[in-house]
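Here we start with a single chain on its own, the form predicted alone, put down as structure tokens.
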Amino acid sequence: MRTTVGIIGAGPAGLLLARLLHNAGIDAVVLESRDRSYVERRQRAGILEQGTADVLRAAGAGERMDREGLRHDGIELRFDRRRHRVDFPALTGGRSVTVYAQTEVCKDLIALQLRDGGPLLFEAEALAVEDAGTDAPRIRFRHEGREDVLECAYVVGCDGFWGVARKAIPAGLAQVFERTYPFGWLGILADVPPSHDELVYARHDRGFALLSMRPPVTRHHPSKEVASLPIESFVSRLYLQVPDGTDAGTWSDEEIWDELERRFETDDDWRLERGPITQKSVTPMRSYVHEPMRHGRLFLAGDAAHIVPPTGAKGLNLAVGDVVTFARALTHQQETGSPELLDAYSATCLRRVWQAERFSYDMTALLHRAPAATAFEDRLQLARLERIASSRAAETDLAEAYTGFPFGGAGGDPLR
């Protein structure tokens, strides 16, 4: 097999980089070691920022997202407390975010690349990138029980943290940053509507909770005498900070919706609406970044270069931020003749990637507590919440850096 640019990994970052390059008129090879039910069943974060939803809607797969998904103008924060909103479009010059499940995103670009792009095969696990430093790298995968090889002009590795793009880059030029934490997050899904329209970051002496949701989805009413009327099935999405290595079957249902009960408490009467737990589960955090994301005719995108904790909501938007990048310089290649751009597509992403790094850092370390944390170090975090509920300077910079900063495409275009 032959292509221009050879995927690997078909989870959001690879199946829009599939999309662009097919808009662009550049062929495209997109494997995935799992089947697609997996990939459309795969729960990760649902947060698209304003430059995220924009480059959806320019590819051509924002129909649904803007029917469906829901936009958010702020979120709320929560401390000794108090509740204190911050207004996205008001302090961001209009600028919101998106609640949008990645599982969702994925179905629309699956859909789109079966119906009108390049070849899209599903259990198709990719072994090893071959000639990485040349300018013919191969990619060797085995699919329907046979190996084979893709030829390709370029590869892009959106193959995850575990995937083998990364593992062609030679150990003697690269640098890997890294943090781990001493704690994760035990979360939830609950068929309850959520209990707030906008998320909700709690810092409490407990520990960290954040209260999210899921678009509401139709679906046919469970009782027969009236299965023809749809109804709306509404999904709370909860985490809890509990200590690295938690058990999630350890925790009853009555104790989790205890424990947020706590961490969420308020001086007025808003009330934390309870359900059945459908889903739980228990979610590491690091901090991770690989340089360089470029070798040769091979880019690494997503979480294959990078990995950020969820508190600031930044690992999808990353990756979409890198796919543009990589769409941008290979078109601008192909039209120009001038390999400019793709020189720089490492040196570009890191300075997007390590900006937000810096934030998801600096939102994790202000509302969760360390395992040893001290009575100083409490009251620094109240105090630095207090200067971003007092100061419009603090503030905006938490509601710019949360909506993503624009890909500044050229004339207003995100994809150019």
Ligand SMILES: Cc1cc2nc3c(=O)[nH]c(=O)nc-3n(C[C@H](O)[C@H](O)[C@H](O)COP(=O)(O)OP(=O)(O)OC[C@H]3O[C@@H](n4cnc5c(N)ncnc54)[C@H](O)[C@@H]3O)c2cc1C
The other form holds:
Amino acid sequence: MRTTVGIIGAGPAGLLLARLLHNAGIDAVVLESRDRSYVERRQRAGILEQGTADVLRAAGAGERMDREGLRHDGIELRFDRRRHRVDFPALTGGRSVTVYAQTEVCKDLIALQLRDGGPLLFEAEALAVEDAGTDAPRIRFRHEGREDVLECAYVVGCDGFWGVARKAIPAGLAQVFERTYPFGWLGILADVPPSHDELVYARHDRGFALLSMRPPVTRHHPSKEVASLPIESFVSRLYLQVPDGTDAGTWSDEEIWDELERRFETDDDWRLERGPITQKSVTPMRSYVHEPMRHGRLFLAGDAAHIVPPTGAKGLNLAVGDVVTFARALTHQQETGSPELLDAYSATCLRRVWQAERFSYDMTALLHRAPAATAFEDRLQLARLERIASSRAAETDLAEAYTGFPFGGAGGDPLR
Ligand SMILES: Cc1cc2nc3c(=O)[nH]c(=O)nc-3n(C[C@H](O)[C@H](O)[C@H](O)COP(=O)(O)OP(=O)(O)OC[C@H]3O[C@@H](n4cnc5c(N)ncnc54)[C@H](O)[C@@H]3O)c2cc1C
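Now that the form predicted alone has been shown, please provide the structure of the form predicted together with the named molecule.
Entire complex below, previous chain first.
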């Protein structure tokens, strides 16, 4: 099998890249080790920066997002039993974010790819990238019980943190920057309307908590008599800081709600609504950057090259930034013959990546309680939050980073 761009992984990075290349008339093949239903159900990120939403729209993948996604103009910071709202449009000249789950982004992109894109092979596991340093890189993969080879002009490793693409970059040429955290997030999905209409980031002496949500799903009533009446079902997504290595099964539903209630406590009459928990899992926290993000004709994009703790809601958005940069660079090369943008790929992406690493680290340090935190550090955290709540400059810094830095497209087109 032969293609121009061999893409490993059908997460948000690989799927969006396939769409962007299809729109630019460049052929590509996507290899994904899991089956379609697994990829469409994997619960992960849920916040799209303004630039990410603009890119999905420009790529022709924003129709359902615009219909069902929720535009959010702010977040609430909660500390010391107080509430402070950060107003994004007022601080950033009109920018906002969209609440639309990663599962839905993937479903939309898969449907488009299968309808009008090139091959997308599920249960096709890449085993290795070979000859990455030459003009003819190859992906060795296993599909339907047979080993095969995909001959490519370029390979893009969009295969996440545990993928194989990164291993094809010789260790002697690479540098890794990493930090692990002594805590993770216990995340739940619950069938209950969110107790607040925007995300709530709570700093508490017992640890961090986050209140988030999924857009409501509209279903039709099961009874025929009222089948024409749509039912809106609401889903809350909530997280608790827990010690690293926690097993989600050791927390009962009641313990989770009790702990959430304590960490979100306020001096006013705000109440946390409880409901049936439908999913529970623990996410470890890590910061990680692999430099460079390119070796010869192999390019890394998304979690294959970098990981951020989820506190800044940047993981998915960074993946989008990388593939927009790659698609722009390859289109430029095909149109002008100049490899200039492809040569600059790693440096261009890393500028954005390190800003997201910085912001995600700062938000994590601002809101989580380290196991060995001292009373002095607790007071510093509160002073930092107080500063954000009382200084427009400090608040603007947070709002700009949270809504995301522009993708820098020419003439207002986020893809050029
Ligand atoms: C449990 C969890 C929760 C998260 N929560 C949040 C959050 O709340 N907010 C946030 O901003 N970010 C969150 N993230 C991060 C965010 O989801 C990622 O940054 C995003 O998925 C990156 O997209 P990607 O396409 O680069 O990688 P991935 O989504 O990891 O996709 C990689 C794809 O490659 C496939 N693959 C791997 N190896 C191979 C192989 N050898 N051959 C073929 N295919 C392969 C995988 O099956 C997968 O489909 C979370 C991540 C995790 C793991």
